[in-house]
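First comes one chain, alone, set out as structure tokens in the form predicted alone.
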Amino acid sequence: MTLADFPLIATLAMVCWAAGSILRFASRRFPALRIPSYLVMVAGTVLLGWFIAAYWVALERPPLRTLGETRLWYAALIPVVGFLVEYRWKVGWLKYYCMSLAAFFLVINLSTPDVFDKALMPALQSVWFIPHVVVYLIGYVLLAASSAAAWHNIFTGLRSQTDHQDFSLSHYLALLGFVLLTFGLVFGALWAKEAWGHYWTWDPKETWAFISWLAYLGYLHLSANKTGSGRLQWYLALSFLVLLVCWFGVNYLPSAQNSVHSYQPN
């Protein structure tokens, strides 16, 4: 399995998500379609997971080095959050936001093809490489879902404060995401010590990772001080922009050109 197969896999995954969503809406009139619709949506995510596993084997290294590879993981993981939320809290609308975000990142990967490169620089040949990146990716996925839930609440829930479940959902997702951001920072520091001899060097990527962590720490502070639900939802909705800067935007800063976290050109 190589990148030559990715366009087909990505297209099939998006078709599954779209077809499953259509079937789910149709199930309002035809209840028998409810389970098949769910299975079709899950099949799209399973297909991406299978591609990642097969691509890992082909690369002979974890596909976690390039931005394209991390976007692929992101696209596979965020629908899982939507499915788990529906299973745990019986909230069905979030999975549509999650699948839309996943499709968005797949389209980015399709429009900017990655390079099949097995090379893994010495700094990445560390026991901390996989835990650090995976923990951060799952944290980003949870915080993206939290932001999507917050935007949903802003546009549909703020006029009526009767349904607190949706507000609690965005809070719990943000809390879980913050915990994983914390572990990501710790794993990153341990990795940096092993690779470069220092726990922290205020590299641009490290600085923005810390800013992201502080942004969500600020949310928890506001939440603990009983800030109004409306303000908290706006805070969560906009905080994800800080993560996007940390993930993508920091790569375009002049100060990041000589970053120790620059492993490849894209």
Contents of the next structure:
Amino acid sequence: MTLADFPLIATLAMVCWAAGSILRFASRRFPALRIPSYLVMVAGTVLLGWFIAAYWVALERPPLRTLGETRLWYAALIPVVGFLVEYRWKVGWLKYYCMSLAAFFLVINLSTPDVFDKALMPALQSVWFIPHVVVYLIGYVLLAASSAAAWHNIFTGLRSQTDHQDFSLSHYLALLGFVLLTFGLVFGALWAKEAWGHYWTWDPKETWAFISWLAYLGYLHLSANKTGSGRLQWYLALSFLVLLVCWFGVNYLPSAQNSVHSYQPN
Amino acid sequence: MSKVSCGWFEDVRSFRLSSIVTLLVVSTGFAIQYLAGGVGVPVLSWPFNGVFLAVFAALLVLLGVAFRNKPFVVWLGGIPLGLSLIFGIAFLSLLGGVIPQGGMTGASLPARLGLNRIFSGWPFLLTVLLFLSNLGLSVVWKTIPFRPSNLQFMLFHGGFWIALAAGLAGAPDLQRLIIPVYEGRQNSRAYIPEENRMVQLPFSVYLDDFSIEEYSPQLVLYDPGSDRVIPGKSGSVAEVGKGYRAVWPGFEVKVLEYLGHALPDSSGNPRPADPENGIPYARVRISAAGKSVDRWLNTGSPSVRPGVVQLGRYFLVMFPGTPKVFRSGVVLSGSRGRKPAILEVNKPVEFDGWKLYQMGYDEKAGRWSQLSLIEAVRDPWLPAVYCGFFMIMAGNAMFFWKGMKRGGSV
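Alongside the form predicted alone that was just displayed, please also present the structure of the form predicted together with its partner chain.
Complete assembly follows, chain above in first position.
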């Protein structure tokens, strides 16, 4: 499996998510369509998961190095959060936001194709590579879902339709996301000590990871201090922008010129 | 950070006061920095940093226990101040995350304000010091008297306090030295980049062998006019090898034969050679407008001229692959005897209280480098910082568990 197959797989995944969503809406009239609708939606994610596994084998390294590769994981994982939230908490609307976000990231990958590159620089050849990046990715996925839930709550709040359960959903997704962000940060520090000699050097990526962590630390303390739910939804909705800067934006900042965290091919 | 009262609106005065104090602390930091002419905070090394930290911690315990109900102490350890300081630290980090650090010199305003050295400047130090007071008091309150239900709070907040305090207080005791050593030679002197001077080490490093393994070479078109490299479209086969095909507008190149390690014989034809000395060779067929020609390409070495093909104003070039592994076979000698070791990136070696890292090599010489750069690091405060890290992770795992349990009732 190489990147030549990616456009087909990505398109098929998006078609599955779209078709599944349409079937799900249709199932309100025709209940027999309910199960097939879920099967089609999940098939899109399974397809993407299968592509990642096959691509991993072809690359002979974990596809977790470039931004494009992390977007691929992201696109595969975020609908899983949507499905799990519905399975566990019976909240159905989140999965549509999640599939839309996943499709958005696939479209970015389709418009800026990666180069098939097996090279894994020595700094990344470590037992910490997979746990550090995967923990961060799942953290980002949960916080993206939390942000999506917060936007949903803001819009429904404007129409006075938000219930308590919807507020709790964005809160718990943020809480779990924060936990993973913390693990990612500490794993990164322990890895940096082994790779670069020091656990913290205020490299721009580290600084932005710290800022993102502080943003969610601030959220948890605002929440513990019983700040109003409406304000907190805005806070959560916008906090994700800080994560996006940490993930992509940091490469475009003037401070990034000396970053050791740039793994894009030259 | 413990709560002083319920609700955003009831706390608004406390929040206002906390925000004003945070703003004042940050501004005072910038004022001191400006008046000091951009010079950073004077550093305290061992034992003074240890004494300072011990006195600071003891004061916090005393304040937290003996003056627990005093309004000032309640405010000092409360959530409103904690939140304001979190945002204050985030703001300073934002400056440090946007403005290139360490680059500026001279008497410009940003340099005098220390914007190029945010994390070692007065505003950051003062804000973190107040934050440590706030965090420390909250930990004292949750620890004395001890309740098992507070364990998660104690581990997470206490771990954060220890890691942050030990990391900052211990920074002056951190030693990071670069040992340049050539193959077949020994060195016991190291370079301190920040101070631009050499120092004598308590041990020596003998470099027995330095080697680099590379990924497959890349076939590219080089435009000397614009000094630009144009990669071709290579379809599904990604590695240069027999059968590799790459296409550029107007022509295509196919690899007919590939030798990973070869050297030229007396007539210039490549013959297989050992991996230590051999270089990659590829016989390629270049086809354009129905005509084709076969040529040998090679990546070149100090003793072999790179084999390239001129195509109009371009050159078809085979670039060496990026480094896969670089390692130094060394013998370390010190007061505790001799120790042979292999240094690789991500595989440091401990010796005489120092940790040695494979840092770099002569990048211009690439895999022919005779020079290895080894970094020697000594950080006596590391166990304390790691203790903080592991407490954070333990508290974090408990937080996750509590979150999952509570989340069941969303």
